[in-house]
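A single chain, nothing else alongside it, follows as structure tokens in the form predicted alone.
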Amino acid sequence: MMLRRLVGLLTGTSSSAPDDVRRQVANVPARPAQMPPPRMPFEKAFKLADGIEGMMSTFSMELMDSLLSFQEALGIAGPVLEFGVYKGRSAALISAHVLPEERFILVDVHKYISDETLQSMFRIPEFTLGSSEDFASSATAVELHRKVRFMHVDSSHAYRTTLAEMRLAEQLLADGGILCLDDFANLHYSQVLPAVYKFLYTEKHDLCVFLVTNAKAYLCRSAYFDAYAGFVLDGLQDEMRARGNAETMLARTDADVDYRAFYLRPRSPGEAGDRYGPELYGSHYAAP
């Protein structure tokens, strides 16, 4: 019964919830009624990332493209953060969202990317050497307080790290912010989920799980979950197939209070549809 009390708070479900959480909730944009056209055209973010080495796969990109123009649509701004560069193949896909006025902040251990790279992308990006544990410590990290709206962590994934970048996480996401995790559902790094997971259910903190793939997980501020599900539920898989992916698939099996994230996949040879198991998990479809 405490656990869910609890995690009625962190994911906005609670009667109780606190005051700041409310006032959040009342100050999440309204969805535009038409997305707008991303600020630059997919293809050209996508040749630009295509042709760097490194393992994000054409569907993350879709993915991460259609959820970074979906934040801009909402009108949410600010500094933008990735650990873990290695060649800067995500790195410039998100380049293609951030403003000439934003900060733009890759930080990793070793400096695998070239000078080269770094000034091809379409916002020249600050690069810190260092681990995530450093930056923790930095001015920058004061600075950036409650301020970043999107921040990628593709870093060690060891046990310890990944905990202390959700805390990190917690300290830094904006109200609208979005915190993406690579590898969460590699079982290569398996111990990522118990540390995600020891974080959202025992810790304080106001973020939820609202998407997963077969990559990477996106988790927001729990006022702004409706938002982002949402958005995920009625528009993202048309934003897919925009991006050129007529063939994904989104699974949502149970809708409990204490866990309401949704699944996107690559649809598999012979399915039909769009959503997984509609004649048993309609209901699960029916709002965020």
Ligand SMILES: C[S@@+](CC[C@H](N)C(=O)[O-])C[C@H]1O[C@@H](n2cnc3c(N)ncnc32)[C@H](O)[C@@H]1O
Second form
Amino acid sequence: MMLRRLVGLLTGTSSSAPDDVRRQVANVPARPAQMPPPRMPFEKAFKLADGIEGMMSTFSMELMDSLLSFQEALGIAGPVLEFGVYKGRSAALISAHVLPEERFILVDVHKYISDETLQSMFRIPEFTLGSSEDFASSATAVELHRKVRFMHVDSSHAYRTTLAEMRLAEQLLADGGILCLDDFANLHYSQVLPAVYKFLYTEKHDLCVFLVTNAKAYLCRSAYFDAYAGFVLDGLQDEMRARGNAETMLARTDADVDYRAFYLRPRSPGEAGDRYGPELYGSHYAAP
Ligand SMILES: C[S@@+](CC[C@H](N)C(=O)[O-])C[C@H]1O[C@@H](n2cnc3c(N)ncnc32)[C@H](O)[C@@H]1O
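Return one more block: the form predicted in complex with this ligand, after the form predicted alone shown previously.
Next comes the full complex, this chain leading.
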């Protein structure tokens, strides 16, 4: 029991560790009392992204915009990376969050994206033609070691590629970085799940899932779990509301030390409230 608590304190995964101890261990910045306004109004970012053909839903845009805004409110900065660009829909949304001094790198095996679209983004990206596997052995990957603050993986979704992308994320992600995996639970790409969990449960790393949706999984370093999961628990639905989506449902039906991610989805017709099964799972909503 003592050992588990000590490991929890050192890794930041113990929900009973006092806040100041956890922050001291991991240098996790304190959460601001109030969310500052987003760098770019969501409507502007949405308008640009929605005008580009692609796969990202409005729900995913609202969510990604909220998480990026929260990350910025924590003061976390650094390079931003996307594998799988297609015509630039998700990249356009992300571009609204990239500061002039931050690198913004897009990687794809085909150049479906036009130069006009690249130039239209809020922050003009560096486009790299090639696979995420090639990128892993590039000089740029060495430069980005433990610096990337946001990484969106939306490439082939092949088992072996996903496994390699997970290994690369472990090397590239900054302390407060977020890894976003697309089509995580899309069973047309059911190989993504075993690739992700083979990595998470059999390899040495420091990543954990803090949120899943019908489309994506969001991971962070374990020391930041409480920060990001805490925001999901008591800030995210307000942020979704501020972006025009008042109909969300948050679920957590287990809070095991080995897996305690939240699930956010659109509220179903006839459903009331914004927490799933509070009478059964109320204790899982008490703390991140
Ligand atoms: C689903 S699309 C990306 C959609 C895009 N993110 C959007 O929001 O519309 C997948 C993209 O991944 C690219 N791709 C496939 N395999 C890849 C790999 N191994 N590395 C990088 N990109 C890859 C494809 O060329 C394609 O453009």
